[in-house]
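In structure tokens, one chain follows: the form predicted alone.
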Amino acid sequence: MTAAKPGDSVEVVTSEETIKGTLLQTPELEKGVVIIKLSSGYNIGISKDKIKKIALLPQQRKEEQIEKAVAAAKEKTQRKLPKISILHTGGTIASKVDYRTGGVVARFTPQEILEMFPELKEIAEIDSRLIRNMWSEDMRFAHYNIMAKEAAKEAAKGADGVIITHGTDTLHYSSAALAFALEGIGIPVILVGAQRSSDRGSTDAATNLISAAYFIANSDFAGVAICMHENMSDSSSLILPATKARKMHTSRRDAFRPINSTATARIDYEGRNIAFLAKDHPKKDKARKLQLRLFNEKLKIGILKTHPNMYTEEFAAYQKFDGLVIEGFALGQAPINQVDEFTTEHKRILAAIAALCKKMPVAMASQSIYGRLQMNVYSTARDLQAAGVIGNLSDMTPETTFVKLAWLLSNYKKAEVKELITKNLRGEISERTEPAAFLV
């Protein structure tokens, strides 16, 4: 063997293959295994019984490279670095694995995260603090208001940009919420998450966080956006539109994709290059007046997914709510047609929907995810519109529809909501459907 230490670039020779990568610390319960981080960012475990040789490669250890980069940054005192505030809300990006149990537990402090990614100090002057410590599935409207207020505070203090670390499960809800709440924001506010906890060799946290910081420091973009992996490797991240992105995979590092849109920009992580992909984007203007348009935290907004064999009671459950999103079929359909002796319930469902529409805004969104509502094509959707359902011609995701409906009800009169739900306010509704935007 060799005296290689964790962090060294090594070549592991087995009876079957030769593997190159970075040697990682072996967890307590896996002493019989050597763990290597591959160039793809993923880890591989190799049984020590199969290893013939571990040789050091003639490359600097990662720690030494980082130390040199940080030292070089300190020497550039003549160059004024931009100021970036990182606001932490918890989630996987701030978590670590308990190798005794295998579960993701505990949480890193903001300072610990900075220490894990010292490259950030080369990019910007970083101010990092905790505003919440939670999993994203526990987010409520009150937390959207907290994030918006704290981002506004950083903008008022002169920050050139804000990064919000956030759990991935509902990150796209929060990005949409902040896009609506931070009206006229003149600096970038980038939400960043991780699919793998920050202490794992396969974590995507470093690429996403560093790419977001680099994008803020080296582009003219302003507004709210998401920064996550473009593909399974660590080579690049995408800047995704806040109101037109969605988590499309439970565990892949490239889980977030643009919906009915294209990515705003691509960041080459290794080459540190930025390529804008969208035709246009809002530009930085710190003099622009920011107006906080917050959420009514007491609102009750529901999402009801249509499905075969529905019952009236499912709709009646929302009678005391303030608004409802129906996640309908395809172009905007729901089971409301009595066509035979087995569909008598459907006539009652239509009546229940009409009753809800008299009490609250009821908006349609398509569970197909991609495409646009076309509620004048089939008689079913025409009947739903006649009953009072709104949203025709929208191409918003169900999640953005939910957030926008809540925000509109928080800031406008009910009569205005019906008109504004299909008006493009924050890039949430595309002017035209682009065929190339499907499954990009």
The other form holds:
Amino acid sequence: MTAAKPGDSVEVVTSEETIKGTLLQTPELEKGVVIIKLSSGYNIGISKDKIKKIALLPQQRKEEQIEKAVAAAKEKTQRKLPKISILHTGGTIASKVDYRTGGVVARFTPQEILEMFPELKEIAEIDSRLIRNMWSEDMRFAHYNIMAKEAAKEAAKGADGVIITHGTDTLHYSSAALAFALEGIGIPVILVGAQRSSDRGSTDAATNLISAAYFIANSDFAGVAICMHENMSDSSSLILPATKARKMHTSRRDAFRPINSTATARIDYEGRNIAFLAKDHPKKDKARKLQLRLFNEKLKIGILKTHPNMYTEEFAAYQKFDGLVIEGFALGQAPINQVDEFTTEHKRILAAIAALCKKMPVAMASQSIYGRLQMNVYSTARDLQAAGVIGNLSDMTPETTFVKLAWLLSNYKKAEVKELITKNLRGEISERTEPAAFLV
Ligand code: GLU
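Please show me the structure of the same protein in the form predicted in complex with glutamic acid, now that we have looked at it in the form predicted alone.
The complete assembly is shown below, putting the previous chain first.
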């Protein structure tokens, strides 16, 4: 159809439009599609059936190459590019639409991802490898340990920062897990996901990945964080605190929001500008000693959401577990009061909770998501505390409470867990409840 090779500037003429851009490598599974990178940074796939002509744009290509070479040479003499390691775990960001089935399944290789986002190479010296190839709903504690160990390896090799690409569904659990596991890390470790696969025009992968790389290369931030879209446009991304963020929408590209916190920073994607929004952040220090504090992969920790019409068996199911998070109502309540003839079950629920507390730490978290537990206000939560439920005054998300409980049980004695669950270790508990941190 054309003599153009990947990397060439081309003009693609279809029956509907004429599209100019850079021709990209067509992945194995999509031989029927031509993929073009537009000047906006978007990639689009055009079905070969629709294409009338692909014309090479030799003049433009030459100029572009010269411009790029001059810029690269200038950049090299001015400064050495920082080293960023990208560790891929899978998820939508590494996926593409399988045009045979219409589903998002097939995966890009790390090399293909790099080729799709050539801007990355202008920001940093990139080293990219696959550490897993999975959806994030399948993550287990063992995977937290793999990610932590691999990130630590990159730090030891001298990386200036690490990007971990990850499915979005449980990305906030993983970010919390890494924040706890990578104690004192002196470089940034940024988790990046995408809500639209990288081969789609509307993908958020480019903005999120490039913003994360830009942030690593141009700020003094160290520690674990998330980088995702700020709003529905592609103009900016947010750096979100690893322990105080959550996926709050099933499909929007700006699904990740800070919870009971501000975002850490905003990256203006188009203007390439970083604005810190949080008052303070841990600073880069490559000499700082990292303590790798991993998860005990055998631990069984549950999360149980309270709801009307509960039964004792729901609590009793956790008897053989090592720890439990009760995602209670609002300030920290659960159905434990016998108020009439229909609520006799509730007395048994309280006894079941007390029995669990004798065997394991049982921590409260609020299903309200926003706000702080206050378990001294109503007698219900006071009774729960008397039964042994811990966590009062925490404003952690249920997910962070779950991860923290698992991590504490992996690294501390049971008696210490009770003290530490409400002590701020990685920014997971805010000192004050800021009204501005609601529905940000
Ligand atoms: N459920 C998948 C995952 O979390 C796809 C969602 C995504 O990557 O955004 O890995």
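Computed from a predicted model, the values in this text were never measured in an experiment. Superpose the two forms; the largest set of C-alphas matching within 1.5 Å is the rigid core. Positions refer to the first chain, counted from 1.
For this session: Taking the rigid core as the superposition reference, indicate whether the CA of residue 423 shifts 2 angstroms or more between these two forms.
Result: Result for residue 423: no, shift under 2 Å.
Problem set entry | Angstrom shift of the Cα atom of residue 19 between these two forms (superposition on rigid core) | Displacement of the C-alpha, rigid core superposed: 13.5 Å.
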